[in-house]
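Shown next as structure tokens: one chain only, the form predicted alone.
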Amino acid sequence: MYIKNIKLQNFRNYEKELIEFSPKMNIIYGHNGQGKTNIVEAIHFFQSGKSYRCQKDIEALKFGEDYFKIEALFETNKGKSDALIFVNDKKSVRVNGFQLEKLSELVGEYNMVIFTPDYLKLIKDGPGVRRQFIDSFISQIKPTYFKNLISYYRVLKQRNNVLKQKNMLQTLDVWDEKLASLGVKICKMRKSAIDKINETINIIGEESSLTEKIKLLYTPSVKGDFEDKENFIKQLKSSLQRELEKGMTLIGPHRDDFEIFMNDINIKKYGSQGQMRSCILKLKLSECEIIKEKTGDTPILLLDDILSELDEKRRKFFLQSIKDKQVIITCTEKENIDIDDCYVFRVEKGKVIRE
């Protein structure tokens, strides 16, 4: 799969721009603040219909305008596919001319893997970042997971309202049943995904110098058999008093986490910056391989200003590993990468010039 072109109108600092991409390597360079990352953000919008950089779509609107529009043409294993996202006071998403009723319908349509310097937060920050990673990953290969996740958080919100207001407590049995039914499905799929990553991640780089053994350990909030609905419900009931005191649900997938080990050492506690980068590189490449295996389509790889973060050994390994994918790279200096069909773009003040 690859993106053939993208049209931007009133998006960030772009008034109107059309960019035609190579199906292989694309290098977008320029000084900071010129609009390089905005291109990556616009492409990534088609993964889930949302920005990875801001909470509200309106934040991506060009100053002084009242709408923005992004159009893209993709080539998938099913043929050409066009998509449009239009945002003003509301958001409209179309795929091949058909209006989508829900954003969940877009998930899994155009698969991408994104890597930014912020992804070290996957190791360094709290559980929420890791849950977001695993949820995004599974949603691309199993759209039903994303629907279950949305339903779970709706039920969680209702249950939390009951706990906060301390009324309608007689309805808790109903919410417990619904939360547990959805929760066990989510836990099971998360465990399966992490097992698959563990199978894949150490195959990547076997023939390189990056031979550190990496393992992810799933740590669900539900203790014991997290696939047993009755066990889930039992733990909800046993924690009810604490939940009433705090006004929130303390058990469930919304409190899950996973740990990352390199050579049997917890990398968050003891890993160096270089080891963390190696780990994230291999994690992202394994994500690409699994998506390709499960969907039959190679995902687009979006790399926002990360090559400068890598030492020569990791850089060489990474570039060697991505030759079979469409890659969009942003950087501040023009990169000389020896790959066929490489397009180079210079970005300056919201204008994109192909060199």
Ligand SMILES: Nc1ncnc2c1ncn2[C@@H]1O[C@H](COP(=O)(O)OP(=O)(O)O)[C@@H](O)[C@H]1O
Given for the second form:
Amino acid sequence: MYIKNIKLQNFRNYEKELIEFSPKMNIIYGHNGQGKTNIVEAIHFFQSGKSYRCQKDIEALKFGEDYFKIEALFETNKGKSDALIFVNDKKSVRVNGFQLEKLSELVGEYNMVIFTPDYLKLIKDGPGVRRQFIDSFISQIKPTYFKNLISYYRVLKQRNNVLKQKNMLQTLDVWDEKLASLGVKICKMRKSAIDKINETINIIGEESSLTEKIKLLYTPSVKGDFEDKENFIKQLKSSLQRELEKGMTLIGPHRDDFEIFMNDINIKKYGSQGQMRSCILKLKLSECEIIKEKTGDTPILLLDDILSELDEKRRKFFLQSIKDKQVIITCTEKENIDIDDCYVFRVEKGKVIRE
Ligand SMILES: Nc1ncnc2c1ncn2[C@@H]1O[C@H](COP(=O)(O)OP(=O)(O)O)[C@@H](O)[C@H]1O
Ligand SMILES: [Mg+2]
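Please show me the structure of the same protein in the form predicted in complex with the named molecule, now that we have looked at it in the form predicted alone.
First the chain shown before, then all remaining chains and molecules of the complex.
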């Protein structure tokens, strides 16, 4: 799929702007603080209906204004599709003229894979970042996963309240049951997504000079058979004492993680910066491949300010691997990329000029 155009109104430092994209390569360049990332953020809004940069929509509202509107036209394998996001004190999202009742209905509609400058966090940081990666990935190919996840976190919150307040402990059995039935579904899907990544990831680098073997290892918080609900409940029961002390649930998918190995070496502990970069490039590219395989449509690839960080070898591998997709790249220096249908845009103080 690709985005044909986007119209921004009162979004960040854009007052009113229309950008027409190439279905292939788009390079957006300009000095710092001009509005390049703001464009990537606006496009990515259509993936989940939210900003990946801030918690509150209102932060993206142009200073001094009381609403913002972003509209986009996509070309998907099912044909043209238009979407609109309008935010004032409320938010409304429309797809092909129909108002969505819930934001979660948007997930899976427009698929995108994004690289941001802090992408090494995926390896270096705590498990939360990796859970977010795997959750966003599976949600794009399986909308039911996203729904289960929302329900799981709702139940988790209620169970945590009971543990904290200790006044409704007789309801715990009910919460355990609900948590476990949603939990096992989530674990099962995470396991199969990680298996799928493992199948795909090493095919990607095969013909390049980046031939290190990568393997992901799912490390669920539930020990033993994580697809067995009774086992899940048993573990909840046996950690109840500690849970009451801490006032929170200590077992379940909200505590899952996965480890990444490169040639059998744990990359978080022993990998070099360069190896981490290769690893994440391949991980993201396999995400693209799997989304394409499962949905029949290539996702849009958004690269915010990362190309300049790559050395020659990785850059070549990367540019070679993304030829079949729509790519939107931002950079501070004008990049010369030898790809057909390449549009170049210069951004200056919230104005976008196609060169
Ligand atoms: N809510 C907002 N209203 C108006 N301007 C904003 C808002 N949020 C950020 N900006 C402006 O946007 C610019 C940063 O845009 P950004 O896309 O991050 O820059 P870059 O080109 O470096 O990627 C800054 O000039 C900042 O002041
Ligand atoms: Mg930026």
